[in-house]
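Let's start with one chain on its own, the form predicted alone, as structure tokens.
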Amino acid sequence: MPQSKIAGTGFYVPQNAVSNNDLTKYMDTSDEWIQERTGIKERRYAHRTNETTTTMAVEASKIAIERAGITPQDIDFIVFATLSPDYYFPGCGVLLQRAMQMKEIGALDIRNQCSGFVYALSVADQFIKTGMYKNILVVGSEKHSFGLDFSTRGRNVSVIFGDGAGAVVLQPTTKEGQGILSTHLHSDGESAEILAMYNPGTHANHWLPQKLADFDEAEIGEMFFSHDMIDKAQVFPNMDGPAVFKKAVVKFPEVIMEALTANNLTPADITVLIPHQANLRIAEFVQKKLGLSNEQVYNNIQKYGNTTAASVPIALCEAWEAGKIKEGDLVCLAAFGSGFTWASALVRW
């Protein structure tokens, strides 16, 4: 059975860099306050109308495909991870297929938020191993900036997130010990509402009548999108930061150790750990917990903020471009996010 290797990587971030000081124009915050809590200095925001989750994915995918030595016509499957799709439906996978003028291939969308890319990588890995596909494009792309609450009320969430996209091409390899060694996926929905965007959704509308004709136009509007939702910030992402931190610092090292143990390896064997860029303080805690050196952990949240599903492939590509990942190196990818979901992948480059 072949293994899956990462044959090419690419990433794209918008040109518009937004500093912490820029955000002080809209909310009561400061550069010191943001850096102390998150480690973030700036983030990128996509153009309001000319850039979308899909267009950013296209740019990242072009680079990954070229580096893999193939063309868009060679891609035979797409796995697209995002929490900020262009449309509620259809998913971004088919939009990417259309934009890149690919063949009529399958396209699968993954909705695992911050863990989305590692989940997507795991799904693609299974298709490669079974021989069903030979060139799979795996993408993580996010445009958060259009849906954030840029007020003091929403600052705990809004200062964290940025926009961008990352992509890899997976191909089969028969080289002994190369490629994705294992992936590990988990979830626990017990505290799903701790980090969530409640609306749009269907949870509040289970009582809808069979005959909407019984209600007037104003009442029908309230059923789907009410002023109360706006007043309570339910149309924006909501997060209990301390609760998320508390869970993340347990599950991050746990799932990393699960991957290492499954392959009879230890933290000392890791060349580079690329954690989902959720919060620099979480990454620092995990690094200390596992006894890793600064050279063994790659962080770029300082420049880009949290790009959720895009953060792992962006950091992976940037680390590779910087020469921190070479053939034979052991790379660990790990993520934790809304759901809660968490995941890891161990890769021999």
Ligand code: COA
Contents of the next structure:
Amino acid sequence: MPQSKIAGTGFYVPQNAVSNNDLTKYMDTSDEWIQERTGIKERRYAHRTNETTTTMAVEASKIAIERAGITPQDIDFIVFATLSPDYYFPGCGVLLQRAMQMKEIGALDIRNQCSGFVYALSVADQFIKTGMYKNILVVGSEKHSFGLDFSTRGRNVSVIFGDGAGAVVLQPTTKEGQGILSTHLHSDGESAEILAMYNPGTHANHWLPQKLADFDEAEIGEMFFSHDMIDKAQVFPNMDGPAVFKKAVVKFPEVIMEALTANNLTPADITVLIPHQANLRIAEFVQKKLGLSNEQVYNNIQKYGNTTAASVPIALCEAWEAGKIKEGDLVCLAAFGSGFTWASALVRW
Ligand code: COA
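Rather than the form predicted alone that you just supplied, could I have the structure of the form predicted together with the ligand?
Up next: the whole complex, starting with the chain shown before.
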């Protein structure tokens, strides 16, 4: 049975860099608060009208495909992870297929937020292993800036997120020990609402946190969007930051150790850990817990903020471009986010 190797990586971030100080024009926050709590110095925002989740994905994909030594017409399957699609439906997979003039291939959209890319990689890996596909494009792309609450009310969320895209091409390899060694996927929906965007959605109000759920019963089910939803901030992402933090610092190390144990490896064997860029403090906690050196962990949240499904492939590509990942190296990808979902992948480059 073939293993899947990452044959090419690419990423794209918009030109527009927005500093923490820039955000103080819209909300009561400060560079000091943001850097101290998250490590973020700046993030990129896509052009309001000319750039979308799909157009950024196209740019990242072009690079990944070229580096894999193939053309868009050679791609035989797309797996696209995003929480900020161009349309509520259809998903971005078909838009990418159209934009890149690919053949009439399968296109699958993944909705696993911050873990989306690792989930997508795991799905693609199965298709390569069974021999069904030979060139799979796996993408994570996000345009968060279109839908954040930039008032002080939404500051705990809006300062964290940024826009960008990353992509990889998966191909089969028969080289002994090379490629994706294993992937590990998990979920726990018990606290689904504490990091969520509720609308548009078909939820019943009783799921929502009390402060946001104060609805007239007659309105429920009659509307997709209403002014009331906007007034109650139900159209923006909602997050209980400290609760997310507490769960993340447990699940990140757990899922990384699960991957290492499954392959009879230890943290010392990791060449580079690419953690989802949720918060620098979370990544530092994980590093300490696993006893990893600074060289063993790649972070770039300082420049891009949290780009959700795009953060792992962007960081992976940047680390590769910086020469931190070479043939034979052991790369660990790990993510945690809304759902909650969390996941890891261990890759022998
Ligand atoms: N600027 C200034 N003050 C802010 C702020 C901002 N952007 N956002 C929140 N605050 C305020 C709060 O209102 C609160 O004020 P109060 O004490 O007067 O009530 C205070 O800062 C502390 O808020 P708290 O939420 O407890 O801060 P924190 O230390 O937990 O940091 C996060 C907040 C969001 C940075 C942190 O909880 C976090 O990173 N959590 C994980 C989030 C994450 O990773 N999400 C993505 C999941 S993949």
